[in-house]
Amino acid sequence: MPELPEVETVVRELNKKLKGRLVKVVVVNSPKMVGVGPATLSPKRQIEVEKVKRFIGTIKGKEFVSVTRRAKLLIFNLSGSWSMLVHLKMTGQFIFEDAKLQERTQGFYRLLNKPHAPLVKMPSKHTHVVFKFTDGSVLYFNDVRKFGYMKLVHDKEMGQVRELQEFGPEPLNKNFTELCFFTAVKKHNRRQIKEILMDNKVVAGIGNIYSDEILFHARVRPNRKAVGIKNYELSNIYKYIKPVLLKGIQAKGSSVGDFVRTDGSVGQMGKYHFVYGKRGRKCKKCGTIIESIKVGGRTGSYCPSCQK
């Protein structure tokens, strides 16, 4: 699942390419994946025909003016005092083509991020919305899984948005502070570490990745509860978050499953995992062999000699 570096490398990237784009065309392959207003769209969606001709009638002719991010949510802000919620849930992928480029590829990408995955002309069948712009550059949304969404609300509505009041701080802000980290951890101190820095209620974005890899630098076994947790250790793992989800900005993301950029390629801060994924392998560090175990239904993985 994308998680807030890889969901933040789209931002910034569709940011720089959709700014001031006129939308021309809509097509919706997929209707249960859209919809319109603040309501949470549920996983077990019903077709609403009239909702997708809403979705498609309000979207048409609006100018792309912005795109933010709140947690693992995009938000596209449009003209016309709407905005555009998009969550990637675990496979969704943005590929954006200005005309050069569709010229330059023929509109191929490496769909699925694997060694030897087939490169796949877009659209393809897992293409659930196409947005053409007056330019000719076009944006494609895919989703294997289907388990993303995409809801138009209009700005007045925004705070009905159950999902945007659910969040917790954001990690990279100036005002997560250490002890706004440990307050919340405090409040959690039955649960374990891991579960707790996974927990967008908690602190927004973390994810699976990227606690693994907090968790390691810290020094801090993942199956751990907080309230075993030293007021020094819990300053080593506040200590990290940002160097950490910073790294994985730089390096455009961890494309370990389906994430790809929105030109197709694949982010590189797999190249600089310590522990995740990496059950079975050597320690970079001291040549342990690296465990993995269940923390609330996910896999952790940890040095055993590097964390204690």
Given for the second form:
Amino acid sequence: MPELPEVETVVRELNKKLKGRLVKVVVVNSPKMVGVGPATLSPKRQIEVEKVKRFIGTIKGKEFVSVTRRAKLLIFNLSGSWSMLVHLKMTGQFIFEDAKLQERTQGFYRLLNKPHAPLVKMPSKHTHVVFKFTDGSVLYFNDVRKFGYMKLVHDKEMGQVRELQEFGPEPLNKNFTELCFFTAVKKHNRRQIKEILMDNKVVAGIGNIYSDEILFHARVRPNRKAVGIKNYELSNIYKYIKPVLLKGIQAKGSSVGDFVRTDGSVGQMGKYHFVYGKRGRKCKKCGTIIESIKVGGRTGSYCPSCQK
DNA sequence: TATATTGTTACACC
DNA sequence: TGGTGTAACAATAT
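Would you generate the structure of this protein in the form predicted together with the DNA, following the form predicted on its own above?
Next comes the full complex, and the chain you just saw is listed first.
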């Protein structure tokens, strides 16, 4: 489940690997996942031949200049004033294969973080878009659930991209101050704290995994309403946001579900999870059995002894 | 075959 | 108007 640290991992790896590469061939296997223009791709995305042609036509011959991120959205800056916005949603993956990796893997990858996951040959049945570069290297975009998307936007239309408008501050930036966090939380007095942490308008990029982990370290249960949270507890939550996310980036992400790095390897953050996905297991700190509850329709896990 | 999964948005209601 | 709560949606694995 790519959240900020997973997306950041992919951004850093791709930025390094794609910089300066020239697109020679684009293959679109799932037309519904691509778009051109700032508009939201509608749920009833039609299979439009023209749209696919424009997508391919626009990106062919362009150079990848840099890769950046806003919240969980990847932004590929292309030559000619175009950007490609990519959301991985639940199960999106990028695999970048150059001659060296091709030689090592022969094109086969174990793309699930399970001991007996089968080796998969790229492109697989879940590969929806392929970019081939002039030097022979290849970028694969995979998505088992097909919830993700890729959309090309001209820079002069970037202001009209809705999903970029309302994001709150980036938690790793200096402008994400304790005051700004307190103010944002107190606007949502009646909501549960886990929901608030996962609200991208309050703070960008935090999802189910990292909200659980942050709340564990801050010793606050996920279902507490904001109004009942003491200032020192809120202060603790703020205090742990940055280090937990940084730890995730340092470990190259959590390979929960389908997340893999751009060479197909798994992130190591799962080793450091205290509560996420640990229901029924013993708390690493106190041995109490981890419990889970529904918060805003999502599963939140917590230690009933460590978290109050 | 019913269910669970998550990020995001839509919508009704107060 | 805007906070709140709920549901819907995407598609697949199990």
